[in-house]
Each structure stands twice: as structure tokens, then as C-alpha cells.
Amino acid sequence: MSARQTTNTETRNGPLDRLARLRVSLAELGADALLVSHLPNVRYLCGFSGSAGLLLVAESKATLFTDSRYTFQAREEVVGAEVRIAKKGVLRALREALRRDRRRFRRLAYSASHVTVADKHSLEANGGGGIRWVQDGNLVEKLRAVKDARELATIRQAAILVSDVFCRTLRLIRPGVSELELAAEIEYGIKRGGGSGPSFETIVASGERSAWAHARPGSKLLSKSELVVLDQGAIIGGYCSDMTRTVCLGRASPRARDLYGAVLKAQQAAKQAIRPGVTAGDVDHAARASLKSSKLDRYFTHSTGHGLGLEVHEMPRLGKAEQTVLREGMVLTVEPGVYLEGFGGIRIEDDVVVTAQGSDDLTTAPRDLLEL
């Protein structure tokens, strides 16, 4: 089965263009063909979104093997790969065609972080030995990190639609309602605005539990002069977004003032730091040395962000001695912190494009704080 015809657009921008440049870095590591097992990545390289299935790319010729649960979707889908439909499981259908052509596979590259051992001695096995086995340094990753046009303006629509889903429901957020109930209010909203569903498990944390920074909703009541940390996130044309806001139930005592504020400094001073050729470690530290200026650097628990795009967490990371350099068209989050056992967490989260100039906001709910 051939893959279906491209456009112009396809050929510049998609699966074509991206083939071509990872040819480059394939042909650069020494090695014959790569194999691709990470879905985001089998996704990103040749259109298919479907849940079985591996993609081999060589030189000349990119096949995605699939079962027959996806024969037509992989004709509508997949773009400058042959397709081939296996009738007695995905991994033995690619080991055949390894073995039937084993002189041209000899340097094979993976990913050690998304192949198994147990499919790799299964490739190896009956007559698919003789293949040296070589480490692809993350080269699909490190294509995806720096965003087209087309998946710019697609990530745009997924930080909108989930910024406007939030203002949505702050009408909902009250005394009494259940951590619960407004996850499940916000994922509906998603979905109701056109996202095919939330970027991950939304998280709704309320009084003491939002100093848990990766809480999950539970049947606890909002009550009056709480915290609520709400981080959320869509998923439009496959890719993702993801915000986070703090709100206080009533008025916030000073104190939560003044580290809503030290959060929000904070957070202002990553994006401040964001531009093409600092590297992400750079980033962290301004957010870090932002928080110490307030002596709560010591309650910042996680890393400053992190990349986003077909998947929720990307590279690059914006952490503690990250070397990675940034680019233009990478997209980030940026979500300083600070959490504090018996009393409350902060967290301030936007996803940022980085520009020639700096970043550029790509969430647009109101960052100030809220008492509602």
C-alpha cells in the first residue's frame, strides 16, 4: 500500500521535510536506517496517530508497519512512508523485512529510552541477528524541539482554547464545590471547545493539598480563603498545551500576597531570560534567583518548565545546569512555583514561543492574582 499523494505544504513544512533532515543526521551518525518505536515520534515523521505501530527509515525509502486495525486510517494519514499491514503482529513483520534485507540494515539506530529489551532481542532473534545496534542520540526529540509555522499555529489554539476555558470556569469556583467536580467541568470544556481532550490529568488542588505540586482532584470542598491551583491543558491537532493559575477563595491574607507576587516576579523573570542562544539552565536560574531575592528559592521545588508539543513534556528542560541551547520556534513552559507544607502552593505556568526578540505568550488567561 503506497502512502498517499502530498501537497506543497506537506512537502515543506510535514512529514517530507522532516524526513529529509533526519536523513541528514542519520547519514551523520554512521547509520544505515533508524528505527522508530515512540508513537509522538512515528506521528511527527510520517502523519500516523494511530496506537500500533513502528517506522523504519532508511536512505532512500520510510515504511510504517501497522496492523489491520489502521489500513484505511493509514492511507488518509501516513506521508512519505510505504505502509505495510501485518497479519501476525507488528514486530515480527519488521523483523522479516530486517532479515529478508539484512545487508542493507547492519548499523541500526534506536532509541534505548522507547525499545524495549524485549523487542530488541525479538528483532535479534530467528535469522534477524548480525545487526549492530547504535544509539540515535535523541535525533527525532531534537527535531521536534524547534516548531514549524503549522505546529506554532496549532499550539496557539490549544494555549487559547485552555486559557479560555479557565476564565469559563471561574465563575464555577466557590465554597463547596469539590476539587472533583471543577476537573471535570474544565476537561468537558475542553472538549465542548473543540479539543480532542485534556493534555493530562487536570489537576485542581485546593488549601493545604496545593502545596502538592502534582496533586490529583479529589472529593475535598473548596472553602473560604483558600488556594486553588488549577493546572490544565488541551489538545488540539495533536498538540498540547498546558497552564497553570492560582486563585483565593475570598480575600487573600498578606501573606499569600506577597508570595503570589514573589511567584509572579519570578516567573517574569524566566521569560525576561528567554531568547535564542542562552541556554535552559539560564532560564532556571533566573526564575531561582528571582525566588531567593524573596528567601523562598528553598520552596521551589521542580524545574522552571519544560518543552511542549505533540507531547506534554519535551525537550528542552528548563532545569538546573541544562545546556541545551535555545532556538527560535521552540515552545516552553514557564511555571515557577513555591509550596508550603500547612499552608498553601503558588504556581504561575504559560506556555511562551521563543522569538527572534525573546518569547512571545502563547496562554492569555489574566496572571494577576485572583480573589474570587
Second form
There are 2 protein chains.
Amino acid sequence: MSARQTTNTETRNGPLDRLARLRVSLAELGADALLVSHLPNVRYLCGFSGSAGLLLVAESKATLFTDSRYTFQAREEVVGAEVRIAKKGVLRALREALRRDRRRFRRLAYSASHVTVADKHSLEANGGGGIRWVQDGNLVEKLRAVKDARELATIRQAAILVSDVFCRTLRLIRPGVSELELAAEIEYGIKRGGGSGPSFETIVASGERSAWAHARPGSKLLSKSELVVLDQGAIIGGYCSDMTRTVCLGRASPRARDLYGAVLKAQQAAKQAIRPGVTAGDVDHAARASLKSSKLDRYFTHSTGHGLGLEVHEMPRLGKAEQTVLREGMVLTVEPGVYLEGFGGIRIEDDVVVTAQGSDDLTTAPRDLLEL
Amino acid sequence: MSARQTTNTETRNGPLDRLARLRVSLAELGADALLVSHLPNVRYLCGFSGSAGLLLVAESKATLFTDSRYTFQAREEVVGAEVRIAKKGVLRALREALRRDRRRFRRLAYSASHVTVADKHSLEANGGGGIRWVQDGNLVEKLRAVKDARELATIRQAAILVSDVFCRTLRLIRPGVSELELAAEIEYGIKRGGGSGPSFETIVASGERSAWAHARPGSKLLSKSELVVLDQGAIIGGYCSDMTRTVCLGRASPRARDLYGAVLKAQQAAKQAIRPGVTAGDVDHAARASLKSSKLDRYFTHSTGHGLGLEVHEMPRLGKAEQTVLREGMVLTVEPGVYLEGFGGIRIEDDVVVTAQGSDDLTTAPRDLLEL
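Would you mind giving the form predicted in complex with another copy of the chain, to go alongside the form predicted on its own above?
Whole complex next, starting from this chain.
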């Protein structure tokens, strides 16, 4: 991407501009205001990274409601929104604001997926007599799906960091070390390398346990000839990376080698399917069809990937028949896998960005089968 | 606690027995079944520790709905419930089960705080024509608040682990080291020491940033004479510990020393107030009254503590006027603090268990002011 484009993208996507673009979408929705309750959305729109906050975006102003633990932090972080410190709970403060100004909040957009039944009830009971609640149609998630240049640079940093940490951890992967020790080394490496932490609990699953797609690392020790699945990610500046590699302790059996080759081929097929204009389902189909040609598709028990950004799972999901159309600037994981009970599992996962021509790898770790 | 009592408590509180006790409460509530959607509650009742699961507890049986990623894990972990692997989403599988057996689910208890508006709507739309939804009154959280002997032993282990890690980290706390490096060392120590991870993102906040009660560690380097707040916790076997210490780099100023003494006194006052039969609010009041006697209560901007177990924040909350009555076997944090903008913050936090006579410290790290 040229320097000129970078500058334009950055200017276009500052926090203030995100609010401006959001307001356009809100107007199209016919809503007077948007209640943002999902914390990654709050962070995206106003910069606040605390663990308790509600953002109310109205036509002329935005207000962040948080509590006294975050007084200083909110003052330092928040851009484009007024900060209101709620003494008796953020929900109550919001309810009172809605009631006070009820003429400005006749139609309030919100996300039913990010408000509990209890919170909605509480807001309706005393505050929102006249409010008409309308679904926000994932407005903010849709904005977030396409990353600007600054976001891409940060995610790339996070992807490189976790690639480096993985490569440095390779020398420790040997018979007798426990899954938990390896996970500890990886997460330590992430923090030592400048990440604020892992983007999820690191998965290290060896032997038969590698067939558990989401295994927690345990005290189990690695043994000779086992497959080991390592799934790890880093957070830098709030943005996540997510990468999986499967290695073999000692020489891989012909069967393991065949399975690995098939998964890698499926990953390549999925990557080749990625370009602006195709659907998320097309990409999933490419991976699945590739595995089907090796009669392995029934062992591929999850979707091909997911969006990546302020959350480790975000829009779009690369699942069967998903209709979301890919756009330039989206960041995706591509992670086919096969899981054979009693034998083991193999997953290979990279982060990629959708480019004008196709896709570009953010993950830098080698993806050939490593026999350690 | 004698060996005999230990055995009894363990027998009484196995997963199967937890379900039995839950069914008694359900009957009292007049509900036919309970939908458990909060994952720590799911884990408590049937042992499943995956990240996607819904547990339906009916009179004669319990069913866990999860997805194919967790097929093997569920089979290994789950006790007392039938496992149903949902191919098209757990919500849909649950909806179909409710519809199929609608006569058995006329009154379904659930937690409005742990079901989103969208999920409830989805369950009502196609599945639950005739279902009457009733609030569960935090049935499971109330059971969880009182720990059995096995749970207490595990939390004690987690508290000792984090105390040890903190003590070993002390030698690294010196001018020039960054907050992030210290946080990395602490979390690495937790994993190396047998914890499955930190129970929350470790807080290391130095100098003026120590006045942010919930600061994220940053690249800031520690300087001479600064106060440093370190707030950390470990998870062992799913159970959390949570501990804060505030240290001074070099000799503390008279003001810092006075503030530290006042916070420690408030913590002692709160601990002394703890015994079966008092309310959570009484304990909070004891800490607040103690700080008031030093005219510092207005700098104490959060509650005195919270329950601790499978979650790092659970019932009861030790907040102003909280009416929950303390019972033997509850585990609580006691963590008063003062935060002075431009100067810094001091917080001292221990984990304690409520005993027949009063309370017992689980945290073993020293709590005198350390000048490093």
C-alpha cells in the first residue's frame, strides 16, 4: 500500500471519524441514537479500554458512562465522547440520561446480542417509557470488519510477534516437557516481546488430546512420535493475532504426513479463494472441498476461520454458506483442521488480510511439517 | 477442619449432589427445569469447562448442549448430565429439545442476567410457545457462594501460589523495569508454578498511575520513590485467587507511610468484622468507617471486596448496605484502597474464608509496607 493511501486511510478512520460514519448509518436506520454495550465496540468508537462502560451515541454528542474505578483512565483514553462517572451504577446513570432527554431518544438502536434480558428490563422499567428500541443490525461490527492502515499495521505486529515466539519455543518442544510448561513459555514470550498478553488461553494439546479442537493445556507430558497442536495469539495495542501450528515429535508416520499435507492443501485452497467480492461461505467451501477430495471432510468439525481485530473472534465468520461478502481490509484467520479420535488432530492457522488482488499473509511462521 | 468433616463435606458436594440440591431449590421455586447459561455455573454443576455450553436441568435428568469442538472434552469431563453435541448451534438444539418435550418444561427457570435479549427471543420464537419463563433467583450462584472442603483446598492452593510468585518477583521490582515486564514475570511464575493461568490481567501500576484502581500495565518504567500497586491472581483447577500489594521504591514519604497504615488498619477492621451472620454491608462499613477516622473515606472509591471461586468476582459483593448474610465456607477478598490523583494509590488485598469463629487468611504474602 502506498504512503499516500496510508495517510488517507488513517485520516478517514480516526475515532472521531468512526463516530461520524456511525451517525450516517444510524440516520439510515431511522434511529435517534445508539446504545453501545459491547466493550470492543465502545473501545473502537471512543478509545476507552476499561471493563465497565456504556456509550450512548446521539446525533450531536456521545457520552461514555463508566464508574469511579476508571475516572483517570477514561479521562486519558476517551476521544470524541463526554465522560460521565456513574456513582450508582452505569445502568442507572444511563437510565436517568435517557429519561431526562427523552425527546432525543425516541428510537434507540441497540444490539440484542449484547444486552442481557435483565439490563434491558432495567432500562425499560424506569427510564424508557416512550423509547422505541430498534436492532442496530451490527452497525459497529460491520464498521470494525474493515480495518484501516493503522489497525492493519498493529495486527501485523501482533501476528509477527506470535510467529517469533512460536519459533523461539520450538527448541523446548521435546518428550518430557508438559503442555502447561510450553503454554507458559509461549505466553511469557508474548509479554516479554511487547504484547499486552495472549489473545486467548494458549492451547497446547499433544497425542490423542490433539484431537480436541479446543483442549486446555494440561499436566500431560509430551511423548515421542506424538502430534502437538499449538494454538496461540498475542494482543498488541488491543488488537489480536491467532495462529496454530501442528508439529510432530520425531519422525511423522506416513498417515500423519498424509493428513498434514491434506490440511495444508485445504488451507492453501481457502487462501486462494479469498478476494474482495467472494462470500465468506465460498472460502469455507474451498477448504471443505479440498478435504473432501482426500475423504477427510467429515473430520473437519469447525468453520474455516473468522475475522480478527479488537476481538479474537469477530465478523465475518468463514462458515458454511455464510453470505458476508469479503472486502479489502478485512482480516481473517484461515484454519482448517482434521481431528481423528484415538489418533490425534492437525490444524494449521494463519492470519491474512484481504487485498485488492487476493490476500496477504500476516503470519510469518513456517507452515511445513516440523519433525522435532 | 477434622478429617471426618472433610469427608462429609466432599460427599455432600460432589457434582451429582449439587444437582440434587439444585432440584430441591427448583421445586421450591415451582419450576419444572432450569436453563443454566452462565459457563461457571455449567462447570459447577456438571464439570464441563468448555467455552460453549448450555445445561438444562430437569427433574429426572440433566442435558448439556455443546458443539462438536468439545465432543471428546465433554465426554471426559461431564458428570451427571447427558451430553448432546449440537450440529447447528447449541441454541437451536436446546430450542428443539424444549419443543419436543414441552409438557415437561411448562415453567422454565433461567437467569435474566446471563441470557441476552437475542437468545431469549430466539428460544421463544420457535421453541417455547407454551413455556413460562421464571427468574432463577441466582440459585446456582447462591450454592456456589459456600465452598466445600475440596473447593477451599483448591482456592487456598491458588492463594499460596500467587503469594509465592509475588514474593519471588520482589527482587525484580526496581527503578528502570517496566510495568509490563513485571506483569509478564508474575504471569509466567503463575504458570510455571502449576497454575493454569492468571485469574485476570495482572495489574502493575506505578507512580501516579497507581491511582488508577484498574490500570493496565504499560511500557512505563518504574522510578525511585514511586508507589507500585501489584494486583494478581492465579487459577488452579478452575478456582481463582486474587491478591494486591503496594510497595514503595526506596524510602516511603511520611505521607505514603500514613496512607499505607490507614489502609492496612481498614483491612484489619474489615477482617475483624467478618463472621457468620453479619451482612456483606457490615464488612464494607467496617473498612469505610476505619478510613473515615483518618478522613480518607472519600478516596476509597470501590467496594471492600467480593466473593471468589470459579469466578474472580462472584457472590457476595462486600459493598455499601449489601444485605447478603455471610456464612461459613464463603471465600471473600478484603481489599480497601485509597487513590489520590497526582500522588498515587494504595490497595492491600487478601483472600479469606469465613470460619465458624470469624475468618482465616488464605493469602500468605506479608502485608507490611515493603520499601525496596
